[in-house]
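For reference, the chain that follows is the form predicted on its own, supplied as structure tokens.
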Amino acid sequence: MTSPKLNKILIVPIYPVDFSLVLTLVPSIREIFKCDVILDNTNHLNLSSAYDSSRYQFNSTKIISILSEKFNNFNGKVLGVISVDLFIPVLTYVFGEAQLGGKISVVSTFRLNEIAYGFQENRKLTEERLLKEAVHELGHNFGLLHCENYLCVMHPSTSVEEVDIKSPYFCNDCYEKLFWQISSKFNDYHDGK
């Protein structure tokens, strides 16, 4: 009997978003997490309940709830990619948010684009920043906490400059934790638990 693969990642573009930018994530995330990466392009999410008109921003926690409801039956991790400005109530803005040890995360390109800082668009830089924040949020989904190593992708970023400093990869400690999480869940699954 063939078992469904437990470790897979579904990337969900949430429009309006630059779809070609989202596409750049697929091969890199597949390589970094060593799992199947699927692209869902059937998005019709209504995000009106996540919009805060007093802040002109979208509440990322509410977007995670919307994604969680839509992909409740998906067996894997789900990463939403959006281009609007995100916040959580205690912070001015966030690049993304994830359920720690859960399956849903969201990341925004809004503050990763040089245009947000009054500069000309630098598409290559936006791609690099998006990959780092996507891997960071997925790392949280796999149970990883923030890392003190400023080069590790799990290092927290409170500014885009901090995003630029870190790499898109895990440090050795975080890498070991990640693959312990992935392999133990995979083994639990095959043990019938």
Contents of the next structure:
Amino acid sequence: MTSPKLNKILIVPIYPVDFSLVLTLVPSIREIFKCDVILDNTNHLNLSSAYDSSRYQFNSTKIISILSEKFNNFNGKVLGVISVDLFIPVLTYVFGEAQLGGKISVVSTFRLNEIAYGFQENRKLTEERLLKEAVHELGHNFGLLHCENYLCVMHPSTSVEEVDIKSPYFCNDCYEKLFWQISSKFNDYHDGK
Amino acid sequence: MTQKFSILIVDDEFVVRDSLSKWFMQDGYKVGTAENAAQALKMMNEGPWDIIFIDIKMPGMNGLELQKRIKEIDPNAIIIIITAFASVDTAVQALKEGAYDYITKPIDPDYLSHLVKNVLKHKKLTDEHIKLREHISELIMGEELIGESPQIKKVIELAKTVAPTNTTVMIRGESGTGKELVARLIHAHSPRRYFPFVSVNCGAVPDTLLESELFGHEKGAFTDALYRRKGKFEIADGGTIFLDEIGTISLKMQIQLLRVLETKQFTRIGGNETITSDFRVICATNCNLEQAVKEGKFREDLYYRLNVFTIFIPPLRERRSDIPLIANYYLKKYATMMHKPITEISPEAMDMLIRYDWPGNVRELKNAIERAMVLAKPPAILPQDLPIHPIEEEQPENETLEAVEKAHILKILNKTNWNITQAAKILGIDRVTLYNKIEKYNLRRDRNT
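Having looked at the form predicted on its own, could you now put up the form predicted together with its partner chain?
Expanding to the full complex; the earlier chain stays at the top.
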């Protein structure tokens, strides 16, 4: 008897976002996390409560709360993808935020696009950066901490240059920790039954 | 991350505490938060904290005052001030009063990340520097156990033999023979050498303070206990504790000590937490412990617990062949320290050193050379530079009885370091008679003896 596949990642485009960019994430994340990846394109979220008019930015912690409420019954990890500039109250900006060891994460394409730095758009580069940051935030959801290996996807990035240096893959240590999490806790606590 | 660092965040705004702690937790740091100064001061007991972030504007005690209070508790605390652009002036004031740096809200993530990494790198280097300095000082101390006589060679051999074991060692010998040096030698040759060597002079600490010194105390355990303090047994975890002058401790302390040696567990004064520490005990004494046991001044069970492996260090007068070696060792040491071109001890002066009895042993010889170095003129130390009285030659036959008596009394007084009771006992007279003789012969204590 084969056991049902329990690992699921739901990718949620939060408009306004370039949907074709979000689409590129699906096969890569499926490959990296070796699990089902579902794309949710039916829900529209009201983000007005997350907007800070004094900073012209969106509070990523509040977006996580909105996603958490909406996908309360989903058994798996939820990654929101947005194109607006994100912040957390103490920091000037963030590329994304995740619940450490939790269910929800959010990532923004805003500062991953070359346009944000006064250059011409480089779509391929934005896709690569988005994948790295999406995998990084999902890694946090699976309980992974930052890694000192600068090539590992879990290496912290506070600037876009640091995003470019690292790869979209986990180093051996992080990989081991991730799959221990996926094979034990994830299945135990997020069983869809 | 090889080492788990800890960060304390003090801010009255929940979002700041929450955001910062989440941010640092992703990096694997241990994070603590406090919403006001009172709570922060309380949390100092749960430290040590590697970095403390303090918001400058808080109701009640502000960040500057809090910084001052924290520095009183831990002068080495690394404090980073969190400020709004409007209060940069106050932040600069905080820097002047010892803050490491300040950051303005909202914080640039790139700057914050680099700042924290730099602080921790700096702290790691400082900690390593302190450890290396301690290690070097131990090595230097180890070099001072010098001698080539069969007696001292035996001591070194015994110390090295017992070093790799966990056996409790009792070092016995007169004052100044180098008991602590032997203890350090044992520690340096043991598997515990990378852990602390903690020395406690039980005779120098009043009994009331000795308990706190050995076991530590919690904040408020007694009037002067302003903050929690670790005891020597706790500090010695993994290493060696050297209890010097063990014969002087009170019976009450002996009971406590016995319990700790048996269980390796104790509680700080005023505390409830049972602390377990893995230490090795080396103790030393120059008293007659067997006599003290007979007189009921020293517990027999503690005596047997401590007296597992004994090393006797012979007095210097019983290994006179080591005197030139030790004297020349200190000559070179002090010549370098004082920048004096004195390169030798004259044969006459060396002869005096060898014939002297050295009641204060190596310590006295070391002090004698140091004093002689101050007085001596290059290139050599001469007899008149030495602050010692050589052993008197046999008295010539034409001396009067009074002259012989005067010389003998002076000799005994010097030998006992002018301990009147002891000298009177040796001379076979009572103390009053000895005082009368001192008066009669106008005997005065030479400052140099």
